[in-house]
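Consider the single chain below, provided in structure tokens and representing the form predicted on its own.
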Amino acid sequence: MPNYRLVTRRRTLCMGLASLTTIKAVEIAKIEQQNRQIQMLDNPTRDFKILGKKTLRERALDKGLFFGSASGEDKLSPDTAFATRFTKECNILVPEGALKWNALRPAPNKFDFSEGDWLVKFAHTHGMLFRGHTLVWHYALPKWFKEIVNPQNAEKFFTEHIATVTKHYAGQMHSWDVVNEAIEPDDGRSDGLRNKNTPWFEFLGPDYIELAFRVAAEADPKALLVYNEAGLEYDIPTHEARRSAVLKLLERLKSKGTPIHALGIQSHLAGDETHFNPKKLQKFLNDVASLGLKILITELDVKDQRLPVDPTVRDHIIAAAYEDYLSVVLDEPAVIAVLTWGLSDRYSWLSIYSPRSDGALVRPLPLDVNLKPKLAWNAIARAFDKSPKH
């Protein structure tokens, strides 16, 4: 007589090595399909020479454009080389995390300017603008928020906080990325704004978005104000639908008489993606602009952590992703400046962030580890030289 919980057993046991085996080849055949899709990204006849021997600040502001990026005192003033060559190249400064709120707030009665003083000098003495990041962003918070901040003081924390760091800093900042991140579709709210994990939707609704920018108007009412969104760059659901409810979030805000006068686009590219579309890009920057707004290109860098170890196919295909990115949000006059998020491989953020799984170094930048462009930047330099006048 068999023994048929033996049998059972067995044929679990069978059923399930053939769903892993199932589960296994179709992970296999995502991953052959991706590396399809990657060879087919590398195009290494494409021609990316440029002409002349101007910096990215030169043949930007050539065409009314301005070239900048970020970077921190902790990179500038020892590295003598770096702080040399990014004066060069840049025509805007962004501190990376100088001015966020866990720099600013040691102590819920403390503000510590010390390194965004050091920044805006170093700016101006090399003759560049500077900007803020951020005002108001979910993330970078002090440790002492959670303890201390609740509904009955958020809104004085948040008032005071917007006007005491825009009034430092007045008639120094050429813009401030006032409110940083506030959509997330995926959250469930029907205008797409985030309201998770997020403090000042949860003790102040969503009307903080508004009140940070007449805050911040009132305090410095020269600087540009602008509204920062990651994710909005590709022809995939979740893009199109932080499109969709960035562009409500603007009309409600233009409809209010709120002061906000240009878009961040945060534009972390990823150079295995072959989602790009042009067309509905340019649409969507088209719509921007048709509400009176500027465009900034806030913190443009290319990930390559799923892209080949071979340094010169990963320089090809970054390169071509930031000149066809490019070339299409160059097209679009409301357009005023683009800054990448780091201008060296020596100093990325996607080192630590975003590290390859093969231990090679990110090649995500205009300068390679020993400032030396790359095609990166000739890319970008291509852009800028094709450009029509702003």
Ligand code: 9MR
Contents of the next structure:
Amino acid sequence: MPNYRLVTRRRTLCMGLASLTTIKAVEIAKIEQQNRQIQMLDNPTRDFKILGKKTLRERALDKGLFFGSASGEDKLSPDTAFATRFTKECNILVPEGALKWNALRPAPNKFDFSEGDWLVKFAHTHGMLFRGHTLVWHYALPKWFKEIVNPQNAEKFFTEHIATVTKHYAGQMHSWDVVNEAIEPDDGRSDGLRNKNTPWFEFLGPDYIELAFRVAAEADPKALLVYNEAGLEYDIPTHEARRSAVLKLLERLKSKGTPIHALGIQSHLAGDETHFNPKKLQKFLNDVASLGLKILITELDVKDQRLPVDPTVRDHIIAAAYEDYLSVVLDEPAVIAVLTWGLSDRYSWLSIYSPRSDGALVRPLPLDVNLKPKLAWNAIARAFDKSPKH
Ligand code: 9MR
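Now that we've seen the form predicted on its own, could you pull up the form predicted in complex with this ligand?
Every chain and every other molecule in the complex is listed next, the one we just looked at coming first.
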């Protein structure tokens, strides 16, 4: 007599395995399809030839633009080869971390300007402008912050921080990212403002953004005051929602007479993103410009985490992303500067935050680890060369 229970169990197991196999097959098909799409991004015949020997800073200046990058004392001070190349290529420097709360505020009543001061001196000694990043962010707060800051004293900490830091660098700053990443439509508010995990919204309400610009303008009337935001570049629903929320925020700030002068578009691009829509991006830039605002590309790089490992193929796809993006951006007269988030693959946040699963080094920036220009460098140079005068 067959053991019916065993048979049933075996049958269930077989059915389970069968559906697992189907799921696996669907997943494999999906990955293969993605891989095919990525391969199609590469056009090996597209050349990135450049004319002349000018550096990026010279090519940008020819068009009335600035080109620069983010870095820190920990790289520019010990790595002289890198520092020399940096000063050749860039005419604007932004600290990658030195002016964030967690760097500036070792203790509740203490400010530490040592790295910022080193960087501003380095910039000005080498004929570079200096820009500040960032006065208000929900992230990169010091460890003591959670225990000390509360609804009663938050406004005091907020205004004191902005006033002290902007006064310290008053007259030396080209521009300040006054508020960074205040939009998060996923948080569910109709105006798209981030209201979760942000002490500023939680303690001060939505008007903290306007307040920040007013305090900064009073302390440093010369600096260009910028609202800086991520995730605005592609034709995908999440970016569409973010663009629309940013525009609404900028309109609101302008209508209240807030001293805001520019939008910073971070531009962390993804090499495998297929939803780039020049018309949509152009329209967004135009809408921002028609509010009387300037535009800066503040943190440009191209993530290559999921691109084919072959560096030749990878560099082609990355360069195409740079050139396609910058060609649209530089057509907009309101754009005044392009900054990459790091200059050489020797130092990129993506090697830590978005490493490749195969262990290969990431290649998101214009120079390789040996400071040699890659196709991405050519792509930026070509975009400047083709750009109209600004
Ligand atoms: O590249 C920066 C990384 O080294 C820091 O650990 C991190 C937190 O301070 O910030 C990174 O820079 C971010 C920038 O400040 C705001 N836009 C996104 C950038 C990349 O995460």
